[in-house]
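Next comes just one chain, in structure tokens: the form predicted on its own.
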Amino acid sequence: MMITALTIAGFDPSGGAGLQQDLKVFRSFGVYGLSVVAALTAQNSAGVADVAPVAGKFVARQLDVLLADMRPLSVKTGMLYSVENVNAVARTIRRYSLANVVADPVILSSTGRSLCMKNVPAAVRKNLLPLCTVVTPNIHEAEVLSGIGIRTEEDMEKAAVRISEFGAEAVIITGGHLAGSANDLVYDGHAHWLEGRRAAGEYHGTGCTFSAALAASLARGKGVHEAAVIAKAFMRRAFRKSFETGKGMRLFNV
């Protein structure tokens, strides 16, 4: 039986980010994609210029089609965008009995413009996370879903403590705009940390390609901790095999 794992995320048309790298990583993994589109973007390797969402009733009818035919093993959320598309997802995971959510809460982009519209934090806090096996915000990312500023180590674990209240099972900051350090917190009711080393420049998609390579890792069998270390060291080839194409960041060959 062919293993199989659902994106719900935005398009890129640079392919580095968003649904087209979440495919690309889950085949790396040997798991069959499947993808429903919740927003458009306009953006290239040096940042996004404009995002348009796609309707929460049409983000909804993708689901249900889709999942009438076809139950994946795992489910990863990235840019939803709207409060609209939050609250269709939750419903569509609580209808589905949709195990293994991985909620990547694009909030920021890496050049710091707005991916989401102004209420969607506290959606995804209030229904999202309640649903999810795991939820992988960055540094930006995990300081607005807590309300905590995040300076330093120590900080990562209380804002990590704070956003598991909201419901997830599991927490993993990434770690990589963390100043002197890349290391990546686990954050299960214990601190688990994965260490990790800055790799120079700048990059596109690291958030989707973490997400994914987790995502991948639950839908093969892998527990949360397990499927972390596998995400963080799929990471590092990344890096290595990153390339230049545009004339902003670089974008990963997964």
Second form
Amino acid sequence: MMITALTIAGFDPSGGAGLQQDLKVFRSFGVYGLSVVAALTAQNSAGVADVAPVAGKFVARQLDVLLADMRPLSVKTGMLYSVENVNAVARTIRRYSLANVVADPVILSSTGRSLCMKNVPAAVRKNLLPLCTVVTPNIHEAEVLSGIGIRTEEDMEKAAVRISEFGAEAVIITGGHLAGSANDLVYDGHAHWLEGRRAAGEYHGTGCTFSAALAASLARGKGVHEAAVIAKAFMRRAFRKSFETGKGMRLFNV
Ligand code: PLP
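Please show me the structure of the same protein in the form predicted together with pyridoxal-5'-phosphate, now that we have looked at it in the form predicted on its own.
Up next: the whole complex, starting with the chain shown before.
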């Protein structure tokens, strides 16, 4: 049987992030990728220049037509951009009883461009987190979702507990942006630390690549903790195989 996973994410012409990158990651795990576009961007390796939303009704329509026919074994959400899209995705997860849901709560690009409207984090907390198997914020996203400032690994644990209270079964806070270390926290009622070191340089699509690898492993039947270990190892290889093509950040050739 072909293993399928669905990404609901933004379109990135550079191919380094968003649904293009998700599809490549799925492929490298031997998982067939389905994709629903939730936002359009104009960007290159130097950053996001512009964003055009996709209407909530059309996100819902893409999902309905696809899911009436196919059933993905995991679902990854990325850049949803608007509250109506968050709500359309949440309704769809409930309607089709979708399992293995990974939410990457995309808020800001690494070059500082806002990738969501301002009330999206609140909608994610209220409507999407209760349906998630795992949510994968970076430090900044974890601060926004939890309302807790993060300076230390203890702060990461406090934020993870707070985010889990919104209903996600597990929370993975990626620590790559914490000064001094790049350990990731997997919180599933207990805190597990995955040790890592920050790769030198600037990279595009780190969060997308990690959460897509996680979704691919969940589709293949792994549990969250094992999937996180696999995704972290996948990232180490991705950093090693990264390349420069434009004037800006390095891209992952997965
Ligand atoms: N574009 C899209 C469609 C994304 O989903 C993301 C991040 O999730 C980005 C751009 C930003 O990527 P980065 O911050 O890694 O450059």
